[in-house]
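In structure tokens, one chain follows: the form predicted alone.
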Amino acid sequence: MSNCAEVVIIGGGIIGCAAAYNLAKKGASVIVLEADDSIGNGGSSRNGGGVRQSGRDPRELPLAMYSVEHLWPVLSEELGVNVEYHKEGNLRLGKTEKHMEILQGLTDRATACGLDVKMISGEEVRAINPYLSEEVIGASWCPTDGHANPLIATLGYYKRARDLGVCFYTGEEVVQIQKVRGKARRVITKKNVYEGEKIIVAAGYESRKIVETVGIDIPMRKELIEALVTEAEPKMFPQMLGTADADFYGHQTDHGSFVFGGASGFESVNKDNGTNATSSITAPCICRGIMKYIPKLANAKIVRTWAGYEDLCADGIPVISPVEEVPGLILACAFTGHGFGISPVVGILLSQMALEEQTLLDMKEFRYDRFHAVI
């Protein structure tokens, strides 16, 4: 199999996977290299599933609410496999009057860019789900929110490249980027090397180690998460769940177990070394907060923990740009745990950056210059 083709994508995420995807729609050839010997083994399929618009930061709105009106509706369709996707709504809930205070400023902000959201009491939240507990005073309700199943996502997109004739490599780390007379041309694995004219770089927190061979640096960091999954338990709801604090979140998914994601505050104690372990103080601390919200998933009982690592931007949007100091690289990372929901539109943004065509959405808000010193 040859090591060329038209675009190179390091990662095989879903943001990678989807690029890859939506190019070879467009008769790109395309070849996705994978440092893990599994897709998607980094955030991709170590996340709560959210497809969600509330909360978010106003220069990501424009993106998410464009992926859950045209595309997640669609995508199980499109890719050939349930994605499980639920479009029933996300309560983001609040126990104390700080906790209002912060929903109602993502409140606020998110109305004034359009979005159908809310504020609702604790009595319009349990009319909602019934199985929410008192302790809950309010919440934010945004109706057109949900979540999906991010394994089956992530591998839908693989599948569909690859029928597609995207070729993948993994076990792939690459450890350089060189450039040739100037543009971004080569890419350096432990193993082999490859070319492409094009080169998008969607690793995660990885992605900077990576681009600093090249001289560019992204202002971003790692932090570790858990989730969790539950035995099956009776259908309660469809919601996504989420708080103000951001402390844990989660759904029920179609097999009837539940997912839930969180963090403890401690997670300088977990000297993992860089690999995706979890400690034995976030699950519990997850639980407690769980039962506080919903007591009578009091003794259910929890089949497996996972962790994974979020690349975080400095200022909190990835970056999703071309980079103007070396031609021919793009950039798709820093994504801030917010990669899921809008993986779809951002697989066909990629897709028009990579083939020089006008993109859907103004992309000016992700641009990696927005780091640049004024002068």
Given for the second form:
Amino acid sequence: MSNCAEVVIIGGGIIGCAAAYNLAKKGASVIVLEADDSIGNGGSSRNGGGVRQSGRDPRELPLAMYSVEHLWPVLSEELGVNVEYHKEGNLRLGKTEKHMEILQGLTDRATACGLDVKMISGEEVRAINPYLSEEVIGASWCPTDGHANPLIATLGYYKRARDLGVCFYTGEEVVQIQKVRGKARRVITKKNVYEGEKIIVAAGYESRKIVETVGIDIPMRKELIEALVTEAEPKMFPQMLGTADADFYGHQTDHGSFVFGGASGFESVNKDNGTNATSSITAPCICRGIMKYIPKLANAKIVRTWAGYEDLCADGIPVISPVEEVPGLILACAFTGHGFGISPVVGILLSQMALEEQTLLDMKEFRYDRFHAVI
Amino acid sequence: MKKINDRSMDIGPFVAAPDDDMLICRCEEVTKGEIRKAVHEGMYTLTEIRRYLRTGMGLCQGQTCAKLVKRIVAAELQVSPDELEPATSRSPMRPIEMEVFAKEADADE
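Moving on from the form predicted alone, kindly provide the form predicted in complex with its partner chain as a structure.
Now the complete complex, all chains and molecules, led by this one.
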């Protein structure tokens, strides 16, 4: 059992695993500590698998565009597993004039950043996807968006990192980071002590109480959202779907099943008993939403529902940043439900931060000290 | 209390066996050999096996194969099956049509 490494990563989700993989590839020694029994048991395995650029905050768009252009297309080959990546477009659907205004705003902001996305009519939508109902009057269409399998992608990063010699410990809940001579160095778990030259915290919402032990706070909250999956259906369409109203999103997987996520409207006040349990009202609500857009799925059988926490940042984009007050500490948290699609590039960026290399993209928008009071 | 699991511990190499072609998860058609191999690729929990191979993700939701998968994984890790946590059971109990599930509330319109 090894307790010392150049880099200790707290959090074995897709961000931690992708960072570990990229660090190991460059020859660094890495330890990953995961509080849960299973790797990737948080948002990494519970998201809807969207690999989207459209609909993103302009500050986050360069990360998404870089991932889509350079990383997702070769990820299966790189990890040696099939991550089921499909780059066959995203339709964000609208049913009312108000929806179309929302979509127009998103589209204008994205095209200003150089993304290929445009507004299309209801007829054009149905030419791309004939299963969508007449209620859909238009959409935004981004042909380079897509989807992938988050379960396989997360475990694929884990598997490759492990093959390269990264030490993973599950069931290791971190309670404290300790400084030695002014630098973050020791990671204290309930049972052990680990040491690293650099410490990356990628533990979702739980990052907050971990970095609090060295006096750092990130303004975020957590919200429990839900998703469901149908039995395998004949192949219908390859696009990722979303709506202006955000009532559901989803896609058909390689397996044939449809994965859809959605909201009941009670997310911010959901009961929180410490487990990510589903509620009885959300999945039926998602079903009602889906059937209005895709009537043909009314007979599709739901086989499973699940819930997962999002770590929502005060300003809607993640914190991916070294912390100057605590040298050696690097944060990667508050992904706000957008982490999966950008995880391949974030893994590279974190490895560059940990090895003190120039980052391949400008990261000033993601700094930990960007938050200011309103007045 | 969670048990610390060192994912680099030595469980020996994967050795092919004559019954590796046996179907264990019938819904998703996963064989014994695939399950054993996944353990050697680092999938040490039933939740990870399930997400990696789709065992127990089909129509029966693992009601047929869960115990078999558990026994195979435990044997490969050289631990007692009791030490492995089962994967989470998820609602609904039986596959249910979207239009039936959707009737949980009366539609307003």
